[in-house]
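Here's a solo chain for you in structure tokens, the form predicted alone.
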Amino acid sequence: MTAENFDLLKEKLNGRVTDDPFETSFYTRDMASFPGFLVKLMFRVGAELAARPQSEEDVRQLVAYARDNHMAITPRAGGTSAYMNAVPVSGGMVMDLTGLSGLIRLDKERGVAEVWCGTAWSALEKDLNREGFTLCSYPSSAVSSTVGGWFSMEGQGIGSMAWGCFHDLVESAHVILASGEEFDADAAGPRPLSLFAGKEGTLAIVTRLTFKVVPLAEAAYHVSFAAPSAIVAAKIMDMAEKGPVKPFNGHFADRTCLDFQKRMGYEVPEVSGFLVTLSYRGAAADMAACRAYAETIRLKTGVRLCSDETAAEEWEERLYSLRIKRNGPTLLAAEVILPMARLNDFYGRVKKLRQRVSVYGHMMSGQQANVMAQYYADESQTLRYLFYLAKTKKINDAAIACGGRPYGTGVWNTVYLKRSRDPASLAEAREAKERLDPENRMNPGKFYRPPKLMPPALFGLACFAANLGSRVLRIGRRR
């Protein structure tokens, strides 16, 4: 990289690229907090350049510059993950794509929207609502999470119970490879959408997406149940999915999750086990049928219906499940995909952690749930914090033992790849990486294999020792 070439790049982008250490330092972490010495030991964290493109032409200029200088590129948007998916671990350039934002076009007849990748989901929903349309599904982090970021991740969240994975709603994606080649990927092309969906930015930069949206519903209905146990919570969800109208969304929170909210001053319903909330949207006549079916669920399970106000509040607060972080100082979590029928088994394993763990989840299609297990720690106490971090492995192990797996991969969850991913699909993904990014310049060090300094056997042994130490030292018993 010569100073002359870099100055020319800055001129072309009107200063929207910098090598200032203070500016690049903002991209050295995501939602998670890991001890600095551990991260520095394992990775070359941080970028040489930080770029903020405002157009596809800006992206082209940046990709060309990175190609000519053999520089790694780390695409980044909202940074709402916790696995270092969008944190540079091999130097190079971090490309902040939040400047590519907004609704490009809405085809009302076909029910599809073309959207820039850096658009926040909550902002997009407002734009669509003004046109009489709404999203089929969106992440629970919709306030800050972006369209491109969710496509690059697993795409499961609010609305997935009715509409399935977001990847299946996408019609096409405009992608730019590290070589500079760009094209529209769709379901049937030689390089189909499935190659890029969920690959966490390791194959290409996605600049815009075209996906399904629907007209605003005529009516909505929300109902909350006080389930005494995880078994009953799973039964409610099973009955709901088999009902006359499939819920748009179903989510649940255990008593500990409610207690954490109560500690912050929020009023929470008196529930001994789980609070389960179903949300429907559609024609007014269908909502009447949903209300009648909720009564059927109540009678067959023997649970108590909570007030309409509780159900409405649960829906209104659906994007703020992480507000319990303010109880901190640090909130640690493991996010997993789990067969709903195994929720009770998973819950029992998590409760053996000797740590107060809150369990919260959203239903997906196919009787699966996206579950978040959260607990408090203190990152300022570095040694004790390492003991707390090791507990996330026990949560992920519990999910795998129950037929589930970690949600998302990034860096930290690569240690579970052989235990949680189909070998054929993993081999196919690695082949695509070698073919489309032979120089390994697009978001290197993520997704495909564990870091050299973190082999699964050594990682497992270290976590086993740390968790044994937690039991002896009673770390977490009072939290």
Ligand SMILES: Cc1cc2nc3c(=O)[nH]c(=O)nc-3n(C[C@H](O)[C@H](O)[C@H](O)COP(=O)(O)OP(=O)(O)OC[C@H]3O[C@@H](n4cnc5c(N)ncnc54)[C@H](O)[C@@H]3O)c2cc1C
The other form holds:
Amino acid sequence: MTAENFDLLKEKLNGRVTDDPFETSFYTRDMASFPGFLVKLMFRVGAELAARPQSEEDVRQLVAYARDNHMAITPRAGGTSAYMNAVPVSGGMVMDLTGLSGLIRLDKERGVAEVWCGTAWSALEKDLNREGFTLCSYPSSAVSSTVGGWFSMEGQGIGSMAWGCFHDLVESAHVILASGEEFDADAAGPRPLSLFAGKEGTLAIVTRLTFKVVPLAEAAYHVSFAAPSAIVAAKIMDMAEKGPVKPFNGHFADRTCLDFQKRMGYEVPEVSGFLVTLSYRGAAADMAACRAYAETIRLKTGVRLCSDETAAEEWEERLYSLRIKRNGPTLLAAEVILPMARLNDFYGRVKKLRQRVSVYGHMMSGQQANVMAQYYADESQTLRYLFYLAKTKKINDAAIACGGRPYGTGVWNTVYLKRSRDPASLAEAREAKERLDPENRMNPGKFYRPPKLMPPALFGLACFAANLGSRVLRIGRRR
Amino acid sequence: MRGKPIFENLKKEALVCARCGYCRVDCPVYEGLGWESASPRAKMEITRKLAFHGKLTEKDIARLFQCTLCGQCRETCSARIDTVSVWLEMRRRIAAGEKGPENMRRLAAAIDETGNTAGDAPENRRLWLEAMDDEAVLKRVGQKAELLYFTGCSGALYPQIYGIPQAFTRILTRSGADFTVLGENESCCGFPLAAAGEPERIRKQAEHNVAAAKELGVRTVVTTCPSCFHAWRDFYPEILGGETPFEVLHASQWLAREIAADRLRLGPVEERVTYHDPCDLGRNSGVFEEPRYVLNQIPGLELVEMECSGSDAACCGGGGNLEAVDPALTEVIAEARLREAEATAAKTVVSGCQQCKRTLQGNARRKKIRLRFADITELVDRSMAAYEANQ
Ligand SMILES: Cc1cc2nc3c(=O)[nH]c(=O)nc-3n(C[C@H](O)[C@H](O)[C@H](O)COP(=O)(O)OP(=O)(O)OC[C@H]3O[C@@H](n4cnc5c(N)ncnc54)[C@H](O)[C@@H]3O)c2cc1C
Ligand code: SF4
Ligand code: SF4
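Since the structure above is the form predicted alone, I would like to see how the form predicted together with the named molecule looks, so please show that one next.
Everything in the complex follows now, all chains and molecules, and the chain you saw is the first one.
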């Protein structure tokens, strides 16, 4: 890159692009905590440029600049992902897309909204509510995560029980390829929407999305059950799914998850197994039917209903799962997709970890759940922390053994690719990557292959050794 | 969200931070500057640097002081970190190493030397009283009384603010309250010292003010400044090691109490107004209801809320001594709040803070935004005058 054309770019973007290492350094981390020395050893973390486009035209200018200078582009939005998905690992430009924000258009008749990619979900919900509309679904990080971020990830979260994956609610997306070519991707065509959904920014920058929204519901009803076991929790979800009104959302938390909250001083209900919560929304008349059906579930499963306050709190706190973090102070997690029929099996395996692991899950469409298994550690004790980190492999292995898989890929979960993705779809994704981004400039180093320095066999061996060490040294027993 | 915000120490909070960015979305500084480095999430990253590596660059320090201490980030923090305590402790550590911004150091030194933020002679604290041209009021200075009206530096020393203490004094007089003011014997409450990273220096101010109030047999301290209110109510007992023997009220609370007891006579003020919650009164001290109650009791007055109000209210840009280190940023933040006020179609923005009024009014003038500004005491004063005129 020459000084003149960089100055020109700066001018075009009104100063919203910089090569100041101080500024770029703040775009090099995400939610996960990995020891710095390990990350430095394996990757070239960092970007030469950080840019904050505020319009599609800005994005065009930046993409053209990157193309002309053979530069990698790492799209980044809320930065709430955890597998280095939005962390630049091959230098180049990090593009902070949160400036492309806001509701562009709401078509009330068709029930669709066109939204800029960097819009945070909670802000969008506020805007829609003002117009008498609401979101179908959103991630439980809705306060800061964005529309484009969730489309680029797996798109399962709150509301998925009723509405399925967010990808399927999207009608069209405007995308800009690394070459600078841009188009509206929709269901049909040679480069359909499905090609870009969940690809973690490795194919294109999505600048805006048009997706389904619905009128605000008249009423809501939340109900919590005290299920004695994972088997009963799964049974409740199965019944709920097949009931007269599908819940908008279903989630569950095990006893350990509640204990972690209790340690933080929160009041929690007495539950021996799982706290299962169903949230309904719809016409006021339907809520009576939901209430009656909750009673049917209770009678058929023989479980106890928790208080209305518990159910309401479970709903109100749905975006604040991190409130238990202080006990760690590090909260390590493995997030997996799991068939509900195998929840009990998975739970049994996780409980053998020789450390307390909390299990928390959101229902997805059908009979699957998006499950978060979390445990405490302390990253300030670097050596011990490596042993703790290795335990996530055991959780991911448990999910794979139960017919599930890790949720999200980024860098770290590429080691599970071969075991967790079907070969045909992986080959198809790789082919699309080669076709649409032949120079491998869009978010390189992610999603398709494990890093060279982290082949799955070596990773497996290292984790095996660390987990053996954990067992001998009793690491995590007291947590 | 359930649970109280917690602050243990810098190391712990830096580790507790999950880097989720919830704190980022409503931060006025981040909104104004746009770079991730200006977000509270980045401030936590800078905290981690100091806590674990003990070293900060000039740019790190500048970002830490670019903060209005408005408390929005504490409100939204998903890990329940008391972020404002983190920012204050960071400022303290930086100031201790004499690395803080020059203007902050000057401000702290001025307070220490002269007892006020302007570096003025103490006698100047009488000027607003003298300008009232009311002998009876002047006689109250330093008299023994039940109630002390603690004016604060802004009200007492900045002529464009005189209207607020003068209005409140008229209300007190009309209500028949047994009140006093300290005049030249009043010293800065010390609140700006915490923002400057020199909280240890507050003790001197606290001791002086508390002793002066005790000497006059005061039972209730009322302030028109939310920062003074916060200092008297929350800092002084902590600094002086125990409860202080006073009830401490913000003027809006005192007004609400008097109105509820039917001791103030209010006449019509036909005006559409919107209320701006000062950060130090609302989010940082928990006073949201009383100012609204007071405004709703004024006949003819229509109160409309801005899009962000109550615990969500956006900052005016004037807190945290920000103006001393980055006046341009204060302007950007103030303008955003002014646009919100404008959208309500209210004629007047009412607040309960002289600093908010000064910041908003000054920026509206510069940006040619056609809004009027009043303190809650000024509106009540007008309402009482209207009542009297109708008699
Ligand atoms: C408390 C908490 C709860 C969570 N709950 C959920 C949940 O319920 N469901 C869930 O799926 N995840 C969840 N997550 C993970 C994460 O929040 C989501 O995946 C979220 O959608 C990421 O969005 P973001 O805006 O933060 O994107 P980022 O993290 O910034 O980016 C994510 C990926 O998308 C790419 N990207 C971002 N924007 C664009 C764009 N416009 N164009 C192209 N590529 C782009 C990035 O390159 C990156 O690969 C949670 C995280 C937290 C902290
Ligand atoms: S206190 Fe206010 S200005 Fe300071 S970081 Fe938090 S939200 Fe931003
Ligand atoms: S909201 Fe709290 S935990 Fe999240 S990044 Fe901000 S300070 Fe850290």
